[in-house]
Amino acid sequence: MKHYVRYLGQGFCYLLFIAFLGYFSGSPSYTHVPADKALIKFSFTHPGKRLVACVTQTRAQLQKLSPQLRYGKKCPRERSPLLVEFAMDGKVIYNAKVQPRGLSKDLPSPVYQRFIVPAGEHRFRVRMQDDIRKPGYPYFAKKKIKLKKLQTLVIDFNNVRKQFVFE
């Protein structure tokens, strides 16, 4: 009798365990963006210019190097950071000095925001420049979009055409 009055109370808390976890996987319920609203994320990786130029070492350079360090050309590795500029309807909403990543700092900066913005028409306006040695902004885009709510528009950039890309 003992047993199955033991079983009969670890069912039961089983049972109050699955209600719980039943519960709290679907309530309270949450919402990233709120019904009226539209979802921006600005998000991309790209390499700088190189900070300093490669150099392309002479014969009797090489000559003075040990074997294993007879490359044609010394690279320094730092690159350079990114400025970028997005502006929303004219208006600047973010403006970054983005640093390379990585111990010696050779690696692609990483972009990533997020903005959460009134659904309807917007004038998207997005500059970057990734050589701190040149003025101005060599990859630039413009676009007029209108968003739906509760849609995600994602401003990415093409490395290998080199341009923004807005989807």
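Under this definition, the rigid core comprises the largest set of C-alpha atoms superposing within 1.5 Å between the forms. Numbering follows the first chain given and starts at 1. The structure presented is a predicted model; accordingly, all values stated were derived computationally and were not measured. First, how it differs from the form predicted together with its partner chain.
- For Q10, a C-alpha deviation of 2 angstroms or more is recorded between these two forms after rigid-core alignment.
- Superposition on the rigid core between these two forms places the CA atom of P135 less than 2 Å from its counterpart.
- Relative to the superposed core, A19 undergoes a C-alpha shift of no less than 2 Å between these two forms.
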Contents of the next structure:
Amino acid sequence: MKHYVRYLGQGFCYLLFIAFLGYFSGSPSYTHVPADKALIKFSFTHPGKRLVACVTQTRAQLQKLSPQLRYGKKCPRERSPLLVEFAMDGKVIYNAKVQPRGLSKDLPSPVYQRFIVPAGEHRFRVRMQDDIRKPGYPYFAKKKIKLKKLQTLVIDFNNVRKQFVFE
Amino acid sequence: MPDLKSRTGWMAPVELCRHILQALEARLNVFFGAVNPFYHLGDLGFYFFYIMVITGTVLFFYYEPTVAGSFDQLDYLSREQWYFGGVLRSLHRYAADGMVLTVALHILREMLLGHFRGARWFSWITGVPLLVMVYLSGILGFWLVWNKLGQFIAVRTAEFLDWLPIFASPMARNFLHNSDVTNLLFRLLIVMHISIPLLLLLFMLLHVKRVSKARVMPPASLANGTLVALLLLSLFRPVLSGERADLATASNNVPIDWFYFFPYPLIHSWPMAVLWTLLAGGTLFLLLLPWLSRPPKRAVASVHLEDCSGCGYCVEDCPYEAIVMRERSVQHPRFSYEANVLEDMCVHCGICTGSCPSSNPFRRRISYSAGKETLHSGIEMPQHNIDALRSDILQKLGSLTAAKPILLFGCQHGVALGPFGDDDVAPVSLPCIGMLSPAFIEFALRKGAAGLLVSGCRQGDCYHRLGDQWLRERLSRQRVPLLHRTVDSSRIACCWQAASDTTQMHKEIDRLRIRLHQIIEN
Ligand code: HEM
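Now that we've seen the form predicted on its own, could you pull up the form predicted together with its partner chain?
What follows is the entire complex, opening with the chain shown before.
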């Protein structure tokens, strides 16, 4: 084969290569949240109440233990799961019993949920119970918000003030 | 078409894919010959890495590891200094894309050609962490720009990792508000974006540790062509930052780099459990592949001390670093060293036999141990020894009744020789054509062959990497052991083709017939 045909062929292959590289390095673009929608991130972490209260150990019980384990109180570490509910425009869109993290279930329970919703005005209601043994939802919030297109609304829980925050 | 009926079960699609790959390579061979980029995917991977290191080092001096600075600086480079900083940035990005592309093709190709088997397990297994590190370096790099794509990657990566119940608080909570993202994060990212590629380099060197004469730089023409192509791409389609990251606004219309992030859109479309199962299952499959199809255990090369002079040619030629020279175990008045075979690394290709000067069929002699006349090479395969090869040649020549007999030498990985047997053609099959020592060519011609056709895998694509190259160099008298000067080279033809290219072999045999006719008539 003539030299110049080989070079032309090679040039064509390089062109194909860069066309492929150039195109797929940024196109087609990806849309997860359509332009007329908004994104809600409902996320917080909160430690549930301890399921078993600490018990004071008797002297006899302590005597049976080796010296380095002789604590006055015995505190089982397991925490209660959280009962969480999230409603938008009167409809419950998330309702879950969220287990605590950790091998001994002694860490906070994490919540991280995403919802793509139409932009515009919505009524939100969130509530949470952190003690499975009790009825009702001690933590509660209601809010009406007008969401802009592509806005990300974060609904969090402030563990210091013990209330839900809409940001 | 390959004979798919002869393959059953899962091998049939593999065979078909291999055929498609070889057909594509044949098209590229027309323009590229032995510098076919498909034969250089590993070295191209290295090359893209070098480009990234050089451009990345310069970019590092411009980069400011802060939330605002990271975006501003790179954006400034692309807009205000497009002719230098911008080109460097684009080169860095396109080389990263090129690396992923070539590495993906490299794995696919090595897998289809069965290069994970036997002693090659080492390169295969060390390749798997490379894949992970290439990917991690890429994720960090895109993240550093802190534009809309960086935001998308940061959030999705965190959401993906959060499926594992190992973090007390979800990682994705670090990206809820703009104020959650701190300068410290960017300092950490840049440190990781430098240290992971350094680790990658170490593993890349480990990856080719057992590959003798590994190519870590593509041939000049391919390297230059690739660089010019990347430069053109960088000038005509420069990489731009687009919009700054803003966690208060949802990512929409993200210009995804599909080479890295093709699975990312699945993160919220498929169940996480399925994605993690695919990821873990895929990795496990890659790690176990060498053991899922073990080749039958065969005897490795053995050294005959009586015939080994310790010249070291076999060490030089072995493609698998499976031979070392050690001090002679039994004293010899003239020779100080002997070849030693590392059993785990030998793949019984026979290339060492081809390189041994004692692989000479003319020096048959009485073996006192065997009590009869036999022939041994200093190093050879017990199941393919040179005495058997010598007998095979003599027997095949004896069986040919035609006036101008042709011996067809070939290997187990190129075109299958069986169907080419004819009144005037007899096939002699070897594990690799590199096993054919030039003395056997001379022997076959002296014992009555009118001509010889030497065949093997496509040029630059030898199954055993170097077998065809060594033989070509010997035939052109550039590599020891040399083809003897008295041998008439015009009686020797070569055909370097993949297993599926039978037509070319027919053509070469016919051409040789005509040539022999002309030589003998004249
Ligand atoms: C950063 C990514 C990688 C680079 C730069 C790279 C580079 C190379 C190079 C330069 C060679 C030697 C080629 C030669 O000289 O013949 C090679 C061989 C090989 N690579 Fe890779 N590789 C990479 C990733 C992988 C991966 C992910 C796998 C598989 C899981 C893999 C499997 C192999 C195998 C099986 C060989 C063949 C060794 C032989 O022929 O004996 N590589 N690679």
